Structure formats: structure tokens, C-alpha cells
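First, one chain by itself: the form predicted on its own, in C-alpha cells.
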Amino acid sequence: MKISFIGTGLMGCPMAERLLTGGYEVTVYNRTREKAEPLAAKGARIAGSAREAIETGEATVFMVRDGAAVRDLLTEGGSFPDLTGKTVIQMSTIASTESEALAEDVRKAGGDYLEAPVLGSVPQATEGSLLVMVGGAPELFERWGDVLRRFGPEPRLVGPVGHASVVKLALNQLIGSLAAAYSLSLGLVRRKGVDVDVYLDILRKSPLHATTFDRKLPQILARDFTDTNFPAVLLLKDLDLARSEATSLGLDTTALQGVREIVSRTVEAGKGREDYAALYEVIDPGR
């Protein structure tokens, strides 16, 4: 079967190296040509654009930056392709009304469409263990079920086109919420001298605790966020679009816009392309 991947970046070269390991012959295409290629020498065919390569996949699967870019992409050229007997596979974190007008026009080029947003970073992706989301019909999904399964043991139909795209923004906003909260709590203890691992053990065995804070500990403490699983650019995007998504729907984004703010200014202080958990920086400035 032939796949076409765009998007070889931090997440979509292991993604798309799982594809090549899984049997698959695998188109890949980014636009800064050498991040795509690592996958040649491990039996990738690189694509000059992004036309060509949805051209040659039976389906394509886009891991990209946000919603522009995938229908950028699409339209390479200035219009969509026929897309007749070909499947887009929308992987990236995007909005819900951005992932079912891509549907839409997806369907009126011939071609039909599946939303599948994962969660998971890096060691996830490079693994195959990624939480895959999906939005699109039961059919779809069976047909597609075995190229989803090579990210992720066990991809969940949430719902229609839409639904899984919501589903990723309102648990990336968490990632936002949780790194903000506990970098403020274990700021709190570090300034009045609590041995920080006392606070830690009494964390862990209440039902506050969440794995993420030990995984992002060692990064804290050494104040270096340079191994970057998901940069803070990144999660600034996704909490504006959770922002108007909730808006969207007449919540209060009260909690949400304090969170934002955080992340803004880490990334105003250079600290975009670092981890997001760098937003540590912002809460508790090294003294």
C-alpha cells in the first residue's frame, strides 16, 4: 500500500518512519527538504512538493503545523486536486471548524477524509504508542485501521469529523493547565525551603499526582529545557484555538487566559522552540 506523509518534523519523522517499518511504501514531502531526509536512507521516496506526493499515496497523512498549513498544502498550485479513490488522514492539532471545512472540500475534490489527532510526544511517536483520536465515519476507520494502528496500539473513534479535533484541544489545554499549576506548587516549596522530595512523595500518593510531573522534574530542577518533546510555540497555538473553540460554545475562559499568558511570555522570552515546560522560567525566574 502506498502512504504519502507530509510533515517530517518532531513528530512526523518517527511517525513516518513507523509506516516504513510496518511494510508500507511511503512517500514523504516537508517543505524544508531536509528534514525529510533522514527517511530516504531508511527507504522513503522524497516528493518535490506536496502535490506529488498525494498524488502517489493512496492516502496522505498530514502532520503539520495548524490548519493553514494543511490546506496550503492541499492546494498546492492554487486549487485542490482530484482527490478521487484517495484518502487525507489529518493528523495535526487544528480546529474543529478547520478540520470539517477540510471534509467538506476533501469530499467536493472526490477524495474522503479522516481526522486523527494524536496525543503523545516523541517517545511516543517513535514507539507506536501514541493516543490516537479520530473523527470521520466507521467505514473510514475500518479501512484505515491498520495504518492508524502503527502509531498507536489502539486509535478511538470519538465521533464524526470534528469531534476528535475538540477531544485533542480540550486535553492540550490540560497540558498547559497542569505544567502551569505544578510549577507554581513546586515553586511554592522550593522558596521556603521544603525538601522537594518530601513534597513529592506526599504528591505521589495523593490522587493529585499526575505522571507528567515526574517526567518533567529533571528538566525543572536543571532549569535546561532544551530537549524539546513540544515546544512552547506550539502549545501557545493550541491554547488559542481551545480559547475560541470554548468561546465558541459560551464557556469562560477565565482560568484559560491566565494560563495563556504564562506561555506567552515564555515564548516572548526566547523560549519558543524550547520544551513547554520551560514556562517553569516564567513562574519562578532563576534567583
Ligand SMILES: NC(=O)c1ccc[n+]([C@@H]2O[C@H](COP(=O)([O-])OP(=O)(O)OC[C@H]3O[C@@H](n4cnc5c(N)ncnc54)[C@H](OP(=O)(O)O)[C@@H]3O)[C@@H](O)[C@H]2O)c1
The other form holds:
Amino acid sequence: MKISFIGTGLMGCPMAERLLTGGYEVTVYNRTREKAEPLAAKGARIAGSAREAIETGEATVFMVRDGAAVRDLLTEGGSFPDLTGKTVIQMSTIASTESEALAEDVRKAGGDYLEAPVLGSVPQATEGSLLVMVGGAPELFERWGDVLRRFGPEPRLVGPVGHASVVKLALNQLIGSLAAAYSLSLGLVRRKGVDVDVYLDILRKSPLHATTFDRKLPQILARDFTDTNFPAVLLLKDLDLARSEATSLGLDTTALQGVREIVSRTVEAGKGREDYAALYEVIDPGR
Ligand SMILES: NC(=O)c1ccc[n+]([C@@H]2O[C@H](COP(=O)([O-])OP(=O)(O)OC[C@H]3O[C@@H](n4cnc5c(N)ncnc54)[C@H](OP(=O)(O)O)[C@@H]3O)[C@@H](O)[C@H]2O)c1
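After the form predicted on its own, can we look at the form predicted together with the named molecule?
After this comes the whole thing, all chains and molecules, with the earlier chain placed first.
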């Protein structure tokens, strides 16, 4: 089966590789060609344009920065191509409203559309253990199940297009909120001179503990966030998407605005491409 994959960044590169090792005939396209080249050595064909990739694949997976990038790539050359018989599998983190609009335009161009955003980062993308959330028609979910299972063992059909995207944003606002809350908590005990291991031992025995805390701890203690899984600048994008969707649904986003401000300052400090755990440096700057 011919699958095209557009966007071979931090996540897209290992995900496209999962398709190659799964026996698919894979065509890749990336705006910056060099980032796609390692995949050619592993058997992928590199397309010269997004249009060429879309025309080659029975389905095309999109794993790019945001909704605007997905739309630009789909309309390369000015308008949507003829998508008859083709499926767009949109896996980037985008607004549910952007996903709904894309679905509509893909349908008008004769194609099928599934959204399938993921939770998990580079290690999970590499080993195929992402949590894959799907929005779309059940028959499309069935048809593309084997492809989705290369990325995560149990893709979950959440509901119609828009529902998986909003679940993804709900989870990502939690990523930012948990990281900010943990950083303040950790900074508080460290500045007072409390033994961090004692604090963590108490935390781990409590219902307040989250496994993400332990994953981020080594980076925080070393104050080195350059081994990036999820760049701070992308978390900022997602917090803005979550805030805008929450506001339009009539929710109060006061707490999220504070978290957003912290992540924004992390990016302004030149740490946008570092892991989002670098927000610790805003809350507890080194002395
Ligand atoms: N990293 C994570 O832990 C993680 C986890 C779950 C979901 N996500 C989501 O997955 C998506 C990709 O994330 P990533 O971490 O792989 O990001 P990344 O390493 O920054 O890669 C972004 C990709 O998008 C492409 N791109 C950006 N703007 C574009 C444009 N205007 N036109 C065409 N291509 C464009 C980039 O191309 P160039 O190489 O040319 O810049 C690159 O291929 C994002 O939506 C992110 O929020 C990330």
C-alpha cells in the first residue's frame, strides 16, 4: 500500500520510519528537504513537492506544525487537488475548528478525511506506542486501522471530526499546567533547602503525583533542556489553541493564561526549540 507522509520533523521522522518498517511503500515530503533525507536511506522515496506526495499516496499523513501549514500544503499551487479515492490523515495538533474546515474542504475535493492527533513524544513515536485519538467516520477508522496501529497499539475512535482534536488540546493544556505547577512546587522546596528526595518520596506516595514529573526531573535538576522531545514553542502554540477554543466554548481560562505567560517567557528567553520543561527556568531562574 502506498502511503505518503508530509512533515518529517521531530515526530514525523520516526513515525514515517514506522511505516517503512511496517512494509508500506512510503513517499515523504518535507519543506526542508534535508530533514527527509535520512528516510531515503531507509527506503522512502522523497517527493519534490507536497502535491507530488499527495498524488502518489492512497493516503497522506500530515504531521506538521499547525493547521495553517496543513492547509498551505494541501493547497500548494493555489487550490485543493482532485482527492478522489484519497484519504487525508491529519495527525498534527490543530484546532478542532481548523480540522472541521479541512474535513469539509477535503470532502469537496472528492477525498476522505480523518483526524488522528497523538499523545506521547519522540520515544513513543519511535517505538510505536503513541496514544492515537481519532475523529471521523467509523468506516474510515476501520479502513486505516492498520496504518494507525503502526503509530500506537490501540487507536481510539473518539467521535466525529473535531472531537479528537479537542481532546488533544485538552490534554496539552494539562501538559503545560502540570509542568508549571510541578516547577513551582519543586522550586519552593529547593529554595528553602529541603532535601528534594524527601519531597519527591512524599509526592510519589500521594495521589498528586504524575509520571511526567519523574520524566522531566533529570532535565530540571541539570538545568539542561536541549534534548528536546516537545519544543516549548509548540506547547505555546497549543496553549493558545486551547485557550481560544475554551473561550469560544464559554469557559474561564484565567489559570491557563498564567501558564501561557510562563511558556511565552520561556520562548522569549531563546528556549523555544528546547524542551518545554525549560519553563522551570522562568519559575526558578538559576542563581
Ligand atoms: N514533539 C512532540 O512531543 C509532539 C507530540 C505530539 C504532537 N506533536 C505535534 O506534532 C506536530 C509536529 O511536531 P514536531 O514536534 O514534529 O515539530 P517539529 O520538529 O518542529 O516539525 C514541524 C514540521 O512541520 C513543518 N512545517 C512547519 N511549518 C510549515 C509550513 N508553513 N509549511 C510546511 N511545513 C511546515 C516543518 O518543516 P521544516 O522542517 O521545513 O521546518 C517540520 O516538518 C505539531 O503539530 C506538534 O504540536 C508534537
